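What follows is a single chain, given as C-alpha cells, in the form predicted alone.
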Amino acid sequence: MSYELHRPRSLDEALALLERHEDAHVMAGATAMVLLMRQGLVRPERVVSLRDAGMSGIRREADGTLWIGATTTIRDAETSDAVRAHCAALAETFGRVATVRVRCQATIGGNLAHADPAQDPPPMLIAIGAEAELARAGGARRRIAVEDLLVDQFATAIDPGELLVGVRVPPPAPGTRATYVKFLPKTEDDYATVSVAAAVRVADGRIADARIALGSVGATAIRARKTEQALRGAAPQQIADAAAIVRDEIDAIDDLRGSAAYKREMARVWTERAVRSLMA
C-alpha cells in the first residue's frame, strides 16, 4: 500500500496541513492504524503523522488542572510522578492497557481518537470528569467532555481540520476516590468482558457524589447516570440496590466475550464491587 506521509515538525505546521487535506488520516503511535491498514479496513492517500509536531507533555497548572499532551505515550502516563499524585486511578488505568510494548508506543490521544469501546482510558477518563482539547489552523480551540467527544464506534465529534491536542483533567474534589475493574474472559492484555471506572466522593459513611463510566458494553463508553442518581446520599447497605439500575443503562450485544444478557448481569456485579471498594 502506497500513501503521501507528512511528518510536521509543529503542532501549527500540523494543523496547516490538516486545513489543506481534510480527507488526510492523523497518525500517532500508530498502534491502531498500521492494524487497520493492513486488515485492509483503511486505505489512506495522505497520512499526517504527528509523532515530531510536540504535542507531547504532561503538566500541572496554576487550577490544579492536569495537562496531558496528546502524543504522550500511555507509558509515560502510567510512569508520571505528575498523573499518579493528580489520581493514582487513572495512572494505575492506563498501566491495564495492553501490554508494555504497546502502551510504550500507543498515545493518550491516538487512544481517544480511535473511539474503540473496549479501550480502558476512556471510562476512567469520563468518570473523573476529563475533557479533550481540540485545536484548528489559526488558533480556535475548544473543550469537549470526553463523554462527548465519542458517539459512536470508532466515532468522534472530531471535526475535519481538527486535532484533538489534549486532555484536561479537573482536580478531584476534597474526599473523591476513583477506581478503575474490569472482567477479563482470558489474558490480562485482552479486551474486557465489562469494564467499570468509579468515582466516589465520601462524606459521613454516605455516598456524596459518585460518576460511573463503563466499557466494552455498548457502542462507546458508556456513563451510567441513573446508577448515579441512586447512588448519592446511599449507604453501604444501599449500593446492591443502585448498581442493579445499571443493568438497564448499557446497550451491550452478544459477542465472543459474552451474550448481552451475561455483559448486563457483569455490569452490575462489578459496578457494586467498584463502589463497594471505594467505601471501605
Contents of the next structure:
Amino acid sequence: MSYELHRPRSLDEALALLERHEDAHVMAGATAMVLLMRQGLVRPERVVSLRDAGMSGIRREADGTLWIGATTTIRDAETSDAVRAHCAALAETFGRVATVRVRCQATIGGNLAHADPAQDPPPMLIAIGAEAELARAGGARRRIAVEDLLVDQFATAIDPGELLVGVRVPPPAPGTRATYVKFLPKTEDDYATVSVAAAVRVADGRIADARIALGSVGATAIRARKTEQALRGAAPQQIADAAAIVRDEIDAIDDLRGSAAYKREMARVWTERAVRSLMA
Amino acid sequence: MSRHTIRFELNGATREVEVEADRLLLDVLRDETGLTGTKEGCRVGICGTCTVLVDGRPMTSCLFPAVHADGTAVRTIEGIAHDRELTPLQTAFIEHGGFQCGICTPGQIVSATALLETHPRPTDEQIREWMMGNLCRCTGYFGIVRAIQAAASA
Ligand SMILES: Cc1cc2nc3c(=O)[nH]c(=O)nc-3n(C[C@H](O)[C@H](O)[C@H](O)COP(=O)(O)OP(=O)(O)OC[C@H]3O[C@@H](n4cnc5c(N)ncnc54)[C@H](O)[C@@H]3O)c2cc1C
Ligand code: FES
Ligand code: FES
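Just the form predicted alone so far, so send over the form predicted together with its partner chain.
Now the full complex is given, and it begins with the chain already shown.
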C-alpha cells in the first residue's frame, strides 16, 4: 500500500477533499481499513483520515432523538449515559463488539460503513429504526434508514463524495422493549454465528408491534418483516410459530461459524428466545 | 506515499518522528524508538500482545496508524514501572502466577493497568470482560485474574 494521506481538521474540510478526490478512501478508527489494505482488498491512492475532523459526540435532541457522531468510538457510545438512558439494549449491543481494546479504537460510523454482515450494531440499529445521516460538500444532507444503507456485503448506499456524519435513533415508542442476543458457540470475542435484535411493544399480554433484525445470516443485516407481521397480535403461545418463519426469511450461507442449515435453525431458536425475553 | 511528522508523548517524554502514512504504531515503537517490550503476535487485532495505551485507553498498536498518535500520550510496557520500581500490579503478576512463558505479559500488564485506572476496584466480571482481548496460551487465565484481584485489593 502506498497512499497520500490527508488529515482534515473539520468536517467541511473533509467533505471538500472528498469532492475534489472522489476516489479517496475514508479512514476513521482504521481497525478494518488496516486489515483490508494489508490483504490487498483495498488499494487506495488517497486516504482521508477523519480522526481530527471533529465529528464525534453524543447528544439528545429536543425532540428526543439520540445523535451519535460518526467518529464516536464504540466504547464511548457503550459507556455513554445518554445512550443508556435512550435505549439500554443499544448500549449493551455496542458492548458486544469484539473487545474493550477494539471498541476503544473502532468508531460507530466505521462500523456501519464497513457493512460486514457479521457485525453487531447494525441489526440493533435496524430494530430500533435508526437512520444514518450523510453529508456532501456544499451543505447537502440526506437521511437513510440503516436497513437501506446496507446494500450488500461490504457495500453501502454512501455515494462517492459523501460521508456518514452520524446516526440518529428516534425516541422509542412508549412501552417498547428491546434486546440483542449474540449466539457465540466458540469464544466470547468472536463474531456471531447468528445474532438477533428485537424491539417489541406489548399490550394486554399480546405483541402490539415488533421489529426484528438478524446478523450473520445473509449479505447484510436482515430485517425479518414477515416474522414481524406474524408476531403482531401474537399471544405468548403463538411466538414459536411466528419465529419459525424467520428460517425462510434469512439468506444464510455456510461459513466458519456454522452451516446454512444450522444457522437457519439457530435463527429460529434465538428469535423465539429474544422475543420471549421481552414478554416476561 | 506521503510522509508526516508526528509529535507525541512517549512514556512521559516528547518524541518527534517522521513516518510514512501507512506506518503502524507497533512498528514505529519497536523499530524507530527501540522500545521492543510491545510484542507482535497475530497482527490482526485478536491476541492483544501489542496493546499500548493512547491517552490512557488500550489500543491495538498493530492496527493503529502511527499518524493517529500525533498529539497524544502513548504509554507502553516500558512506561509502567516508576524508576525501575515495579507497580503493585506487576508484583502481583509475579506472586500469583500471572505468567509462564511471558510473551503475552506486556500486553496483559498494559491492559490491566488501564483497567485499574478506570475501575480501581473491578468486579470479577469487569476483569474478565476487560481482559478478554488479551490471549494467553500458558496460564489458563486464573493466575492473571488472581493477580489483578490482588493488585486491586492491595
Ligand atoms: C479483532 C477484531 C474483532 C472484531 N469483532 C467484531 C465484533 O465482534 N462485532 C462487530 O460488530 N465488529 C467487530 N469488528 C469490526 C469492527 O467493528 C470494525 O472494524 C470497526 O467498527 C470499523 O470501524 P473503524 O472506525 O475502525 O473503521 P475504519 O477501519 O476506519 O473504516 C471502515 C470502513 O468504513 C469506512 N468509513 C469509516 N468512517 C466512515 C464515515 N464516517 N463515512 C463513510 N465511510 C466511512 C472506511 O472507508 C472503511 O471502508 C472487529 C474488528 C477487529 C479488528
Ligand atoms: S499483534 Fe496486535 S492484536 Fe495481536
Ligand atoms: S504467559 Fe505464555 S502466553 Fe501468556
